[in-house]
Structures are given as C-alpha cells and as structure tokens.
Amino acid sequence: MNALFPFLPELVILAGALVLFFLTLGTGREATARWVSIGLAVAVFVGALLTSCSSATLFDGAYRVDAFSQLLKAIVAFGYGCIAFLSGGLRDIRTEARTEYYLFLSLSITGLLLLVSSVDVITLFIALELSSYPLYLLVPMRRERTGQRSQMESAVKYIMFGVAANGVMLFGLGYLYGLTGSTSLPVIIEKLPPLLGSPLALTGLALTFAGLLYKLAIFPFHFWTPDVYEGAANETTSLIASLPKVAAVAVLVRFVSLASPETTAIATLLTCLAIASMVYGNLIALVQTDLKRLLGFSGIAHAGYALVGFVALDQAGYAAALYYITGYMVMVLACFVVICHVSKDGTNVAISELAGLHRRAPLLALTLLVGIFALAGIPPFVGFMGKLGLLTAALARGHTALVIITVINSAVAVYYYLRIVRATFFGETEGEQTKIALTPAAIGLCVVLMVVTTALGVFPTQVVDAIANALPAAIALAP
C-alpha cells in the first residue's frame, strides 16, 4: 500500500473519473456530477500535498513524482475546484449533455496531472494528448442558438490546429530520439547538450517546443485562440485559457532545460516568439468589443510576458515563468466568474454589457476589478510581482532590448484592461437593470479568487521559494 502512496491525486482523479462515467449512464444527474467534482479536486489538492515530499516512479522511470510535480499538481487541482463551482448553471451546455461535460472535464485534468509527471517522451504525448481530446469534445457541447454554430467552427479549427501541432512536436521527438537514441528525458538531458551546436539539434528542440507552444497560444501557433474562446461555452473557455497553460509550462520547462544559458540560438528563437506574441495580441486587443476575445488576444500577450522567463535559460527564469503562469490562471479565472455570472443565457459578453455592473453586483464588479489589475500588472496584485520576476530574470542575463519591449507592451495592455473597468464603473446605462443574484458559492468563489490574486502579489516569496525549491528535480532528472 505504501508503495501506491506517492501516487494518490492519480488514483484519486481516476477513480473519480470512474464514478463520473457512471453517472452519465443515467440522466438528469448533472448537479450529482458537479459535487463529485468538486470532491475530487478538493481530494487531488489534499492528496498533492500530501505527497508533496514523495519521490517515486512507475513504467521503468518514464513516469516520476517529485516535488516539482506534486506542487504543479496542487497548483491544477485548485484550478479544477474553481472551474467545478464556477460551472454551477452551464446555461449554455446542451441539458443532455451536462453529465458527460463533468466527465471530459474530469478527463482532460487527468491528463494534465499526468503530464506533469510524464519524464519520457511516450508517456508526455500519451498525457498530452489525453488532457486535449476531451477539450475537443467539450468545445462543440455548446448549446445551438438561431443562425449562431459558431461553436462548431471553434471545435474544428482546435481540432485541426492541435493535430498539427501534434504531428510538428512528434517529428521533433523524432529528431531528439534519433540523436540520443532514447525517448528517456534524462537520458536525453546528459546526451543531447553536446550536440546543441548542430543544426539538426536545434530543430528537433525547435519543433518539439511546437506542441507545448500551441498550448500556450504562442504566435504563430495562436490562430485557435481567439475563435475558440468565442466560440465555446463561458465554462469551457475559462478551462481553456487557465490550466492547460501551466501544464505546458511546467513540461517546457523540462525541455528548455536542455540548453545552457550559452545556448545563444535556443534564446534568440525564444526572444523572437516572446516579443511577436506580446505585440500581435496587445494590438489586437485595443480594437475587440467582446470580452472573451479580447481575453483570447490578451492570453497571447500573456504566453509572450511567460517566455521572457525561458530566454533567461536559467533556474531564475523558470521559477518566474511558473509563478507568473500560476497567477494568471487565478487572474483569467477572477475574470470568468463575472463573465459567467453577467451573461444572459450563456451568451457572450460584450464590454458594453458590463456597464452598471458596480450597482448590479457589486461583488463582481470588485472581483472583475482586481483580476484586471492584476493582469494589467498594476501593484500590489501578481500580475505585477510576476512582470517583476520576469524582468528582473532576463535582465541579469543581459536582455536588455527585451525588456524594454515588455515594458512598452505592458504599458499599451493598460489601454485595454482600462476599458473593461470604465465600462464597468462609469459605462451608462439604458433603463432600469436588473440585481444579478449570487448563489453562497459564487460569493465564496469571488472571495478566494481575490484573496488568492492579492496574497500571491503581496507574499510571493514563499511561492517562489516553493517552486524554485522544487525546479531541480525538473531540471535535474536525476534517477
């Protein structure tokens, strides 16, 4: 039994995915399915902590659990809890297929706790690929409506795009495999850096990042994006935009961690990636009228602000690209409470709707302001302590050009976020609006969100110290 310890979120998460499966073979157990949810992250929290200390291995040592994991596991079980109360009505979700919704929700996390864990290359794509098809699968659930199947549009372009990313990061495994001659990472870690000088290396790492990259939504793999969160439920688009993006970060993080910081080829192709992703989805932002896809272009932006971690090629820099991804998931989750809870029916919601929103619900309107200012990086919120820790990572490595660049890029995202809160505060209105009624957990939900936003800004010590106390068994490997 001991030796099944260290592995209890999976059993944990596996089980409850069983318990889940079984619900959907009757009908109108939707409310059982989202309590079941519930308990199974607050299980998969619990049991991540609990093994937090645990070091253990399974498949010949293609799947570990260490430190780095287990954190990175607590981190996606906390998001899974605020994704299952936030799903509370799913207004938008076909009523015969809200069970299974909690099912594929339940899968595609799964895959994500896996993949944090996943050392080798088959046991990553395999996991990989089982946090994705249930989003594929969740993406077309949404209602239909009169002269509106945009959803299905959404659902092919993910479905298309990832194929293809998918097949480009296998024909990079291809290349590491046949230069290492293992799909083993550690084996990998301790063959390929001699070999970072060749041409052929640095396309295998250069396409293997491809997969990765179009997780994060980094141009040029971020044509998805914003037709995507357009197109899905409210629901569905706050899983998107959240916890696939700290899974890939946690697993490039193992990849990066291949090259030194002389690798001057592996920075240069990830200062070019940083700086095209925050330019294109900041301009692109400035002219959006609808919120989700204005959160689509600014989930671009974001990836960009996270790679300026990785070009800095050291420990530093990975420990700041990961705090800095753990507080956006909180801050893009602030942010879609209130769009869930403004829509009517599960439609989207343009800017314009928010206005008066400050005396219909005066709760939203605070947790709306406080994700927005996070993410627009304004102090004492993490979305600024997170730029901090980015900068400061590149600048000692001699980025200078770079960080001017974000700086300047953070600057015009200020424009944008600033809209939203106009509108939500000083927007006019037309005739009498209605209260929005909030239910004991979306009160509590809005309440950690905030909490959670500002205590990661005004301590982030101790979660840098955790996660850099936790990186060397990332980038180390070691058996």
Given for the second form:
Amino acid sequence: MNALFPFLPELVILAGALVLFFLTLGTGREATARWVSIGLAVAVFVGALLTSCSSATLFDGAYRVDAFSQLLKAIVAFGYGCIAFLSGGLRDIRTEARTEYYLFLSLSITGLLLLVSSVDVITLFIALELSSYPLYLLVPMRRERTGQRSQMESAVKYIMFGVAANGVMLFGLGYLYGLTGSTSLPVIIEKLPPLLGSPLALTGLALTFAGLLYKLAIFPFHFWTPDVYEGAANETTSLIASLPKVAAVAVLVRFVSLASPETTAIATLLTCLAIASMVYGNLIALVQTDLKRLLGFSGIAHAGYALVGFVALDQAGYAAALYYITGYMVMVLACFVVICHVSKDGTNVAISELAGLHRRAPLLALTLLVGIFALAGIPPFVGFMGKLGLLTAALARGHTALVIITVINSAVAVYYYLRIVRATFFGETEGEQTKIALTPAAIGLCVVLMVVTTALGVFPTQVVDAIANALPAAIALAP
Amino acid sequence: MLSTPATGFPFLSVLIFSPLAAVAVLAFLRDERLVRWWTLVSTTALGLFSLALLPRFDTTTAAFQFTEHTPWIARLQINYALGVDGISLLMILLTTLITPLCVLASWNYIKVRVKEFMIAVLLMETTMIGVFCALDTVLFFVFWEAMLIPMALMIGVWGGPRRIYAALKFFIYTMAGSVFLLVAIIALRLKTGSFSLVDTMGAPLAPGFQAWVFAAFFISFAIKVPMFPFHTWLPAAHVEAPTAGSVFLASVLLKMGTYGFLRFALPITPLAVHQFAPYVLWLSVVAIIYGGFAALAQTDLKKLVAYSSVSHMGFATLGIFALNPAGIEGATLVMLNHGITTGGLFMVVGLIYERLHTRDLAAAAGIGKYMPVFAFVYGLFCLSSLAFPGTNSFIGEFLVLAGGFKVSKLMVACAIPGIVAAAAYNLRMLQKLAWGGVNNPDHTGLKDLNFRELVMFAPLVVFVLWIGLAPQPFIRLIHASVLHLVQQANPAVLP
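Can you switch from the form predicted on its own and show the form predicted in complex with the partner chain instead?
Every component of the complex follows; first up is the chain already shown.
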C-alpha cells in the first residue's frame, strides 16, 4: 500500500473509470456519471496535492512520481473538473452515448495523468495512445444532423492524422533506442547529449517531437485542428483544445531538454515551427466566421507562442512555456464555457450569433471578454504574464528576430479577438432578445474561470515558483 | 538610490485602488441615480484625497517620493514599485480633477447601461493613476495596456454612429505600438538586470542599443501622443467617443505618450534622444502646422477640437525634445493646460450636442445669444486654446517656444503659421457660436448652463485663469524634477 501511495491519483481515476464502466451498462445514468466525474476530478486534484511531496520510481523505473508530475496532474485535474462541470446537459451528444461520454472523458484524462509521469518511452507511448483513443471516440459521438455527418469526417481526420503522427514519433523513438540501447529516459538523458552532433540523433529527436506537436497542433501537424474543432460537439472541443496541450508541453519539456542551449539545430527547428504556427494560425484566424474554428486557428498560434519558450532551450524557457500553456488552458476554457451556453441546441456558434450577448447573458459576455482579452495578451490577465515570461526567456538567449515576430503576431491577433468583442458588446441586437438562463453550476464555473484567469495574471508568483521548482526534477530525472 | 524612504502610509496605492473599491460597491447598486451619485461622490472624494499629497510633497528634490516597494513576481524580478516626482504628481492631480468632471459630463449624456459606464470610468481612473505612479516598467506596462479595455469599450458601446470602427482603430493602433514597448522593456531588463525604472535610468548602454530601444519607445509613445503621422486614430476616436471618453482621451491619455517620453526615453536613452531629436522636433513642427490647418477646415466641432489636440501636442513634443529646462517645463505645462483647456472644450461640445443633437458648426451658430454664461465659458476656453496671454496655455507655449528658440530659430519660425492657424480656427468657432446667425429660430428655447454644468466648468475656469495669471506654484512643483531630467538627458553634463 505504502509503495503505491504516490500512485494514488491514478488509482483513484482508474477505480472511477471502472465505476463509470458499470454505469454505462445501464441506461439513463448520465447525471450520475457526471457527478462521478466531478467527484473524480476533485479526488485526483486532492490526491495530486497530497502526493506532491513524495518522490518515487515505480514499475521497474518506468514510472516516476515527483513534484513536477504531481503539479501537472493537479493542473490536469482542474481542467478535468471544469470540463465535467461545463458539460451540463451534453445536449449535442447522442442520448444513448451520454454515459459513455463520461467514461471516455475519464479514460482520456487517465492517459494524460500517466503521460506526465512516464519516464520510459514505451510507457510514455502507451499513455499517449490511451489519452488519444478515447478522444477519437468522443468526436463522432455528436448527434447526427440530417444530411450532415461532419462529426464522422472530423473523427476520421483526427484519427488518421493522430495515428500518422504517432507512427512518426514511434519511428523517432526507435532511433533514440538504437543510439542509446535503452527505452528508459534517464538512460537516454545520460547517453544522448554526447551524440547530439550526429544527424541520426537529431533526426530521432525531431521525429519524436512529431507526436507531441500533433497534440499541440503545431504548424505541419495542425491539419486536423479546424475540422475537428468544428465537427466535434462543443464540450468535446473544449476538452481537445485545452488539456492535451498541457500534457503535450510537459512531455515535450522532457524531450527538448535533451538538447542543450548550444544545440543550434534543435533551436532552429523549433524557431521555424514556432514562426510558421504563429503566422499561419493568426493569418487564417483573421477570416474565420465560426467561433470554434477561429479558436482552433488561434490555438495553433498559441501553440506557436508556447514553442517560443522552448527555443531558449533552458529552464526559464520551459517554465515560461508551461506557465503559458497552463494559462492558455484556463483562458480557452473560459471561452468554451461561453460557447457551450450560448449555442442553441448544441450547434456551433458563429461570431454573428454573439450579437447582443451582453444583454442576453451579461455574465457570459463578461466571461468571454476576460477570456478573449487574456488570449489577446492584454494585462492584467494571464495571457500577458505568460507572454512576458516567454519573450524574456527567448530574448535572454538572443532570439531577437523571433521575439519581434511574436509581438507583431500578437498585434495582428488583436484584430480577430476584437471582432469577437465587437460582436458581443458593440453589436446591434435586432430580432430575438431571449435571455440565456444559467444554472448555478454554470455561474460558478464562469466566476471561477474569470477569477483564475485574472489571479494567474496578477498574482502569478505561486504558480511560477511551483513550476520553476518542479522543473529540475523533470529535466534531470536523477534517481 | 534616487528615492526617498517610504513615508509609511501608502498614499499612491490608496489612490490607485480606491476606484476599484468603488467599483466593488457599485456592483451592488441597482438604482441609476444612486449609481451616478456614488461614482460622483467617490471620484470627488478621491480628488480631494489626492490634494493631501501636495503639502507632503517636497518640491526641492527631484527624487521620487511616496515610494512603495514590494516584490511582486520575485522570480522575474518584477516589483510593485510606486513613486512620484513633480511631473507625475501634476499628472495625477490632473487625472483626479478630470474624473469627477467626466462623471458630471456624463450625467445626462449616458442614458443606457449607466452602471457599466461608471465602472468603465472608475477602471480608467485606476489605470491612469497607475501609469503615472509606476516605477517598475512591467507595472507601467500593465496599467498602460489595461487601460485600453475600458477605453475601447467606452468608445465602442456608448459612442457615436461609427463607434465600432473608431474603437477597433484605437485599440489596434495603440496595441501595435505598445508591443514594441514591451520588447524594449524586456531588452532593457536583460541589459541592465532590472525591470526597475529607477535602476534603468542612467544605465550605461551602448549607442546602437539605445537607438533600437529609442525606436521602440518612439513608436509606442508617438502613437499615444499622437504625433504626426501616427495621429489618424485620434480624430476617429475623439469624434465617436462619448463626451467623457473624449475628455479622458484628450486630458489624460494623450499625456501618457509625452509622459512616456519624459519618463522613459529621455533618462534611459539619452544618446539616442540627442541623435534623433532634430527629426522629432521637425515632426512636432509639422504636427503644429498640420493640426492647425486641419482644424481650420473642420465643420464638425469635435473634429475641430480633435485636430487642435494634434497641434497642441506638437507643442508638447517640441518642448520635450528641445532638451532644455525651459522647453521641458513648458512641455509639462502644455500637457497640463491641454488637459484643462481641451477637456473643457470637449465638455462644451458635448453640452452643445446634448442640447442640439448636432455638432455641426453651422447648425450651432448663434447660440451665444441665448446662453450668455455658456458663451463666456466657451469664449474663455477658446482664448486659452489659442494661447491668449493671461490664460494658461500662453505660459506653456511661451516656455516651449523659448526653449525651442535656443535650439533652432528657423524651426520656431516655421511653427508660427500653426500658431496663427490656432488663433484663426478658435476665433472662427467662437465668432460663429457666439455671434453668428442670430435669427436661428431653433435656438430660442435653449437653456443656459444649469447648476450641474456650472459646477462642472467652474474648476476648469479657475485653473485656466490661475495658471494663466500665477503659474509660479505649478512651475515650482515641477522645477526640480525637470532640472534633474534635463541633466539625465544630457549625459555629457553629468559630473
């Protein structure tokens, strides 16, 4: 029991998933399933905090619990709770699949929890797949509309790109194994750096990034993003858009930290990817009319911003990237809460449909305002503090051009964020003025997300310190 | 270090965060009358409270006073550092004076969503005071950017017919400028090891580096001022904004650009300032002439005042980049005077709009006959705007020109047409409004200023005459700070 104590959060969620599985055997249990999920989120959060001081290596060195992994588990649990809360009615999920929705949601979260603790590339790969496959199933669960099966198309695109990217990653991992003779990350960390001059090691590392960059939706691996965002139900999209990115950044830290700041090839590669993502995401987002699609492209741009931290190839940069992506999770969830509640009958929300939102639901309008200005990087919200950290880290390593391109991009992005604000607040309201009724749970979630978005921007010390203190454990992996 | 020890009571924090506390109370008020009164009372109280700084302020030193220093984000070496010198104290007092007047000016003008509007006004006040108090570059930037949100909402929600265009243009223009400020701040931090303004001032920086940093400063501050050719957002924003928005823009927001030059560019990048000063001076002259002639051509009263702002701010930048005590002192006074006079003019125009529902010069012709008190106030602001001796603007512009004269006589000579144009457009406006078209039947029912409007204009009228006739107290307040600034901006003079 004591030996497995650090494994507590995972044990809790596995037991919970089992409960959810039994619930799926009956019918009409979605309300129970939702409360089980919310309870699980709280339990995992508490469990992660309880075990945050413990440091253990489990399962013959394949699994590692340390401050870093537990911090991320707490972050993931927070997001999990938000998503379980936000999914209220699951109006757009087929009725018979609603209980299963919570089962797959929890399984995907299990994968993410395992992912941040895996220190053996095989465990890591399995955790990655465990977090992905439930998502592949969640996407097509959307209700069918007559003559339109976009959710199926999205699911096929998602799985095809996902499998391809994971295949590439596996190929890269093969190279790393071939070079170091081990699948264990601590061994790879020890043996790889001297070999980094060789093209083989660089290729292996670059290919390994593929699977993670796919989760992050970085430029050449982004093709699924707009269609999946658009095709999946609003609740599913809020999951895909937020949590996997946090875990992907966390794992990316482990791999990128194999390179030292002097490894210019990796820095150049990451710089190119970051610039391509930012420019592409922002430019295409300018012309979007569907809110989810717009957030999809903006997500590509934000992933590019997060990579700016990686380019520095030092701890300050990784910490900044992690802080930024954590903040991004909160900001984007704030936006998606609004989408879920504004949407009639669970359909997608066009920007024009936001017109007069400030009359129909002032709280939602305010939440969207906070989320959007945070994404735009306006202080005092978290987006600004995150960007400040990223730019400082990158500039400290002399990446001046990258920093300039980043700030120009964030200025460009303001335009499409303002389009949303314009529709929400400035738009003339003609036609229906039906108020949107909010449940107490929804009101609570809106307030929590607004408070967290602002608090992370105004009082970031705690989280910044926690990330920075936990990082050395993630990078060194010393036993 | 260049700061006196903390005085114990956190005056500046109280100033910055009181409006936020007022917002918290406001959130629970439902009655619109109550909302208006509460905002008026709280902003007035803050205005009176800010006067408490004056007797405690030591005018003999250029050091920052009322300093507060608390680590904010220790890992990034960002501090919550506040402090004021004479220049920023003057700007803070201007802000706390203007805000209650803005509330009064919005009393009847704002009819929908009064509560949200008043929240925006209070948030503006917090961020504006914050900008003038901040001694940490990141803290400065946070307030500087956060201000965009309430301002853009003010224009976009309560503005005129083209408000959306104006709000977006204002936001994007300003944001595009300030991202470069952010890069400059980070670059300075990496060179000097500190985000602190005080530590960064006078740090030995290579000339090439200074040039780049100055370029970034220049873009963001010049847009905010706005200097020619970055001024195009200003007429749109001014015209579409509600009266209070226009007054905030003119009286305080534009000052932030020039304040930025004084607080950042001159002390931090003195070498680059000297290198680029001639070009900036000529841009200022162009702004004076261009603003003057553009104002002459307007028939929309608000546009007229907006272009006159471009011209006046040209004087401010002219004085700043003259880099001598007379010029900078004059520029600071121009900042204050423009805040009072142009703020007053925008209130006057708003008042005409409330009564006539038009801002057209021709339609408003001759209203002076029916509103004699109004005509007096208007006339006084117009005279002040053209820098008539005995009014406040005369002192400021005189000092600026005296400072400019030492730099280049030719340049000052070139600015003269702009000054003549100022007389022309102001007198033309005054002539039409006060004496033109006396037989307009629409005007017979017009009421003169009511008590609220008298209260609104009274402080501004007092300041116009006070600064105009006895400027010494105001100059004394800024004198030490300006001398120190001139010394910082001329590193060769340093011991």
